[in-house]
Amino acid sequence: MNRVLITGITGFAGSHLADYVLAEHPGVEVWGTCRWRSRRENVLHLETKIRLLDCDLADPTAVKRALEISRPEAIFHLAAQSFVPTSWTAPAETFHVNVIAQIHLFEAIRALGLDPVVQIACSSEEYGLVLPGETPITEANPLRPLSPYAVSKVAQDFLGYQYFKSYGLRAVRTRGFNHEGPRRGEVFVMSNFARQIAAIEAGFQEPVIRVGNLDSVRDFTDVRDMVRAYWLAAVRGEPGEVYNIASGRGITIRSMLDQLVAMSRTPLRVETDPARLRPSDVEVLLGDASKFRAATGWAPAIELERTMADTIEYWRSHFAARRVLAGV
């Protein structure tokens, strides 16, 4: 693959995306879709490095001229509407940012003639209600999606499946758990609560933290990790084929929180906030990732710990430069 087109490049992961694929392939030209209002800070540093393309793929003609200009080998298709709460006040906005504009993006490429591989950032909330016996969850586990958001991706997903079948659309679909690290929007649970750590420390919230859930369990896995899992699912991934992305280890947000709690710097306490619960919560959400491990080699390299660590200091950099602006 000589040129890649990321969209969402940069969002969380599309950004860490980019600065993989430049520091392991270098010889790849890295394009990127964006939206005018989209904040850059993530991808500051790469200016230079990547050519980005103002293109809101809502706008069917706007994704058509930036996959003409681009023309890719690989398109990882990262741009989302990813955050589950808002899904619920905004269904409708969910579906056309994840849904209608994935639609677009397949029939440009059909317009073009164009044959690249399409990664399709899934997610393991499409399976939703897991029952007793059924984790770790594999590829093959039934899926009960239990948001907007999660309904939303098993249309990705299934669109995706589609295009394969129907037109020979390259798509690799990933069914990514739950990624974490530097640079993760503040309202995604890890990094909310490294950032209110970081905003005690710094003076700029009262020592306490407020949290929603703590019952639930997740699987982590570094958004470094998982980034360099969507290369290896465009590169070596079958198309036409569903992968799990996970670390196949689970722990609660109650013992997560323990954990960044004890990295915190000054005293603190935690108290529920009503207006954090969710309508439906999905409780389990462990994968098996043996199918995507076998057909690619990867594996985690990253602990948990250290994506905890540099998550905390993300924000305290975050905070300390917030200080000297405010000339504290």
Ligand code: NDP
Given for the second form:
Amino acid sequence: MNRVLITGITGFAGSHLADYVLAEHPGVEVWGTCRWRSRRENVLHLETKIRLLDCDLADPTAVKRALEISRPEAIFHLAAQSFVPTSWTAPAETFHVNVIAQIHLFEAIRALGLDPVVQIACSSEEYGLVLPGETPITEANPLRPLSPYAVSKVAQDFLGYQYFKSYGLRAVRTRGFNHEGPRRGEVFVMSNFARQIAAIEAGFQEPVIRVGNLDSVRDFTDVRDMVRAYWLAAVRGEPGEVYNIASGRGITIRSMLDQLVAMSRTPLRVETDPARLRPSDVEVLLGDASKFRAATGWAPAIELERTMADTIEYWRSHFAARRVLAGV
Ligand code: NDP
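What's the form predicted in complex with this ligand like, now that we've got the form predicted alone?
So here's everything in the complex, that chain up top.
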């Protein structure tokens, strides 16, 4: 592959994917889409190494133009409204960005006669309600989505399947389980707890961590392992197929919180915040990635402890910079 396009390159996973491609596959041209108002801080260090295209994926003209200019051999389609709680308050916007935008992407590929591999960042949230005896979850598990976000991801997933069957579009669908690490948005659970700890240490927050439901079980993979998996999905995955990408280790949010709190440099207490509880939450998401491992040889390499430590460090740097700005 000589030219790749990453939609959502300014986001959490997109920026790590760009880091990975540039470091591990030198010579590959990396293009990425962003919006004029996108925060660029995740890719500032890559400014001279990547090519950014101004493209709101909700606009079919912009999407076609971005593909016309970049003519990628692989597309990593990561752009999305990616936050489950926002999908409750903005379900139509979530569908527009996640589903309709993907149709724009697919139709532009067809109209321009391109033939890229398209990796679609689908989600473990698609499994939703998981019954006892159904874990670890394989790709054959029923999809019982429990949020507008999850339904939008099911639609992205099935559109990939349908365009492969109908038009031979080389879509490889990945159902990523939770991934975490530095640069993760502050609204996501591990990053949020790590940020609160760093804020408390730096004197920006009283010594109380506010939390939502701590009983859910999640399967965490480091983002750097996840983006390596995305690359392998595009290179070695079978077009038309769907793959779980997961560590296969489930831990409760409570246990993750305990480990993060143990890394805190100052004492603090934990309080439940009713505003952080969702209308319906997925209780257990524990993935079986054996199909993907067999197809690509992928295995996660980074321990959860390092992911958590690196995430806290990321937020410590953030608050250190804020202290400098505030002159304290
Ligand atoms: P982020 O929210 O960090 O990044 C989303 C990116 O999409 C941002 O760059 C954002 O740009 C861009 N974007 C949003 N709307 C548009 C639009 N209309 N046009 C163009 N770009 C847009 O998400 P992640 O990096 O965490 O997730 C990447 C993908 O992986 C998503 O599809 C997500 O659903 C999926 N996923 C993530 C999981 C996780 O645990 N992280 C788990 C499973 C799947 P802007 O800055 O302009 O808003």
